[in-house]
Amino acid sequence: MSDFQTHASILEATGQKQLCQRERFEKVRTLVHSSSESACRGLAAEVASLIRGRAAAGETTVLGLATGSTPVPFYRELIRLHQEEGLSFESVTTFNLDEYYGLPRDHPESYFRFMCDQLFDHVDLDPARIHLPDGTVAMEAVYDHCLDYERRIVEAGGLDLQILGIGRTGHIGFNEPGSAADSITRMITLDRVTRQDAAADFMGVANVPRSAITMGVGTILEAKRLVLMAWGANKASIVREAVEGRVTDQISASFLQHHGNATFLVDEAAASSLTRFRFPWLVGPVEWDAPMKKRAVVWLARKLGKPILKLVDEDYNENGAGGLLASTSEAAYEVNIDIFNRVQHTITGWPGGKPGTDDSRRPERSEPFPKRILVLSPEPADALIGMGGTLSRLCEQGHEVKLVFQTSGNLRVADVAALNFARVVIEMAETSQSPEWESQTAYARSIVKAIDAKGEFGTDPDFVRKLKGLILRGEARDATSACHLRYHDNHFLDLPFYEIGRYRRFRFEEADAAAVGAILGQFQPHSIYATGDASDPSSPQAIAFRAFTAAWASLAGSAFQADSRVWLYRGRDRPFEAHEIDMAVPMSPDQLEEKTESIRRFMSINEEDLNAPARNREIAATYDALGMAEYEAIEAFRRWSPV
């Protein structure tokens, strides 16, 4: 996906926003990488030669900074600059986008406390360079203390970089929809979806704060230059709107294409959903490979509302895709019939492959039957939202399912999980009366007066981390048993990643890789389901999924690897859209019902997580529209091939 661009000036913009006519419809310049670590270490590179330029002319340079899990990898390479090339931060005065009211600096969620363990205390700025708003001021003294800090930064001469993230709202800093382009340092009211996205930090929506204090969108356009990065498919849709869609103050974002030098960075999965990349026969000729001509001809459909069969060429030359019927010489008909078949035979309700029949036209092979079916989930309720129904139908077809648990998840687990059961382990110790019940007792008060220390936002010790873990595994036997798995089907690994980590400080370890491969080699699987490719960069999801590539790499010339395939499913990331699915396997209302069961036996779940069987019931409207059979709800798949 990418091109030329990844070489690109990222700093250093010309005023001219579109590079090429691929990016007529893009109002900002983008510029794309083939991942999140080449993009920072290209803008890592260009702002250490900022740095030392201006130090050289003794000059200060004067950053802005965020926070959240975008920006992690970047830091992470300023990090390395420092202490491998002589990197100085001396010359460098920073001050951070916003943070949560009512944190002391201490709190582990603090933005403050973030910096420090992601840049600050790892580089020789010094600490009176350093800014960030204070989120433990009076309520009264707010607004002085917001005007102070809009001083602070005209007196350091102004920005000469602000770095952004974006969020699901399309909120740089903590500007939320609704926010004016002339808006300045203020608090501000957090939406609901900045709060739900912040829930697994905080150990659950309702803990975190409804609060913060933010630099406004009129401070941050006043900076010299703007980076804003974003990476992975969840945040494809968002980064369209803002690069392509209207300049609206429901996206705060979209201010940015009235900034003379404003980049967006982004990675192949947040660029998904740009013109270029989508539907790029309209920005330009495009090869028309088969899986071209399906991406088209679904789009076409959608796009009119009409079944595939029903597609006639001047459905074709009116709405851009004209080009296709030309590199074929063939009539709508005949290209349609080619698509209509391409989609059909993606459906099975054989995942595994049904033995003993043509498997020339399905999406799984036929033999060997049963296959050992390895499933992998980052996180314990993963596979049940993304895949409940399919692994249902392995277990129900004979096959050999293997499900492992990447991590325990116990970061998802909230206190009253735990201190529920070290309650009843109190109750049950005072019924009996027993002196056998004394070191479960004192277990049990231990766990009840850490949590009680810890506070609502405190970090949890590892030995209540252990439990929370051991409760999560419960849950999860208990919600794969309505998928039909047996007790000793489910595997649990505890990558370590995440047993020492914490949301948007996980670091990828060998050792999870090494985890990994050895399930696959004892295992020796003949398909593999997996989920992660496409999430954030810095996600349990995509940590894991990485330790599975890496796995995946060590073991390559494995002989049981000719024989494996490999399918990627969605968990709690962006669906597949209809054109990129490889493999669709249909749920009757009771199947689907049954999922949604087995969901609901996860206590630490969201709302969200709770209306993944809407998103199959969606995908099975697709197809229909498409003119397939229609069916209650359809889970998806993806072939996946390394690279």
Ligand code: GLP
Second form
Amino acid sequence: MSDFQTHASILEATGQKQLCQRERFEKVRTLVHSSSESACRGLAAEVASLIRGRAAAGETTVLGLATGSTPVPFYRELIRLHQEEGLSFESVTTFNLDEYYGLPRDHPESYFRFMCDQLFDHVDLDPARIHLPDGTVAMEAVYDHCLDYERRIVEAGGLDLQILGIGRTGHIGFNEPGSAADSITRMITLDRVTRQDAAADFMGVANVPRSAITMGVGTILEAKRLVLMAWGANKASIVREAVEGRVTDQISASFLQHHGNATFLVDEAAASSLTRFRFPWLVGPVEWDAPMKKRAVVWLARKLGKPILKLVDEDYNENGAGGLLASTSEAAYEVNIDIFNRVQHTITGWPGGKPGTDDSRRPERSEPFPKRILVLSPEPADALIGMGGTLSRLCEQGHEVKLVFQTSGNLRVADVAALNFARVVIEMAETSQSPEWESQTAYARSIVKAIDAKGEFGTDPDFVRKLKGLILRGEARDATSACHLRYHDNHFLDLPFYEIGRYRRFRFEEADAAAVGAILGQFQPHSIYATGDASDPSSPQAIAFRAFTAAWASLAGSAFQADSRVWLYRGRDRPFEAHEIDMAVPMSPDQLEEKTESIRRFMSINEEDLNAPARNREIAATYDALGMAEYEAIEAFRRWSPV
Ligand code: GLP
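I've shown you the form predicted alone. Could you give me the structure of the form predicted in complex with the ligand?
Below is the entire complex, every chain and molecule, led by the chain shown above.
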């Protein structure tokens, strides 16, 4: 048993829990689970017992439901309970939080359709007891429609339990910043960030509706019980603000603090910014192992705006990190030098290892050289966004680099790209006037026809998705050639989960792991680069990583694995914090420019992706502030090993 565990259990045994109140900054009950699946199993069990208990007493249950990727695993578990354990929804009435304004119910992105796909079509709910706001009511009828929605909730006996997700603006339902605590069901204009987050679902931000009808904050707070779910590191900072910050109409989820029976149900990644996880030394005793020391010292230096080597004993004591010094016989001076060196040793211009040198303090081994290096890019642009500079260096330093694009990314390609291609073919055929072009012309016309037929919001048939995927392949090859990768070192896997899925609803399939496993087994890489698992669990990045970890596990015991290192990079996700970095690869201004240029070669790139070089600059600025050398930019990596 560690000192910390001993200490905690002594406190517990003597009833002195107040001394280790790790949750003391949290103003609403927050339960942290190891994964979204386990959290959803617990919640579904609670809901099942609510439904069964009330049904046994002859009462109905009124559930408030939510959409988005977050509740998907919860709905899957409810379906399982229905199919395998006989849970009946006959006594259940449902009210959904919201609906996009202007979308008919059969639109693939309407919340009505979403709910049918994810839950309603798979359980024995009575369709007459299902309620969602109607996005097609005429503008002049919206007000009455909203009042009617409120009335129906009251007539049903009020919401017994309301499920919630949280948007990046902190919204619940679609209650964007500025929504009052007593607001009721109404029409709302969507925030820019919310529309951007929905852009991939709608194949471009321009297609995302501008408004929605949503239950109000007041409507939600009337529910007898509230459960807000959040998964993934992308939700971590807004979860912290809602749970630990002050109650404000700028973050409608913060109003849950005023509800007597509200719970935040989060996974470890979404909880990672809460004080008890981020700065555990501020809320109780901690085990001062090497990673914890690095984290605290880096935090202290950043907080005080001082380089590590200038921290003094008082800085530690006066800022809640005195426990670190007390835990060793060392003074700040020695601790500083130790941490300074550890940060310093993460920096290397030789991400594949520097041949013929002492590598005891380098992040990567010098031998073997050159190495076989496998880079996994979940969507085509991810590897360039996260590690374009490092990719370039690995190629230039002579390693055998294979870049594997795990998904086709075809859902991100705009219609106009496919139309342009088709029109070129048609025009080419017209100019050449040769009968040899007939079949190509027919194909190109079918593309134009399919895109016209699906209208603004429809889904692409498979052959259009295929073409879009090929267009993206071209862009990817072009982008990687700017990073010195050879044409045939690009490898396209087109993982099945992506081809059969949609954003917010992707689902891991065994075939995905098999495809990644085949590449690993064949290539036997010495180093592997992959994006981490911290993002939203239904994102292509998270599922692509799961495909990798499952493949890795299936290859356990193979000879190459023992000699292989896995590095995580961050593409579209939250960047690593300085203390999390195990390898920092600096970039010169020219190298950064080259990376920016390669990212721009993707036509489907958005504003945030183009910000990647700015994030690389920020990491360099942080290292500079900690007292390291001043670089233009840095790409950061974290070593991974299976738990
Ligand atoms: C939309 C929905 C919210 C949902 C949010 C987050 O804005 N109206 O109810 O919580 O998206 O979506 P996701 O769960 O996909 O992160």
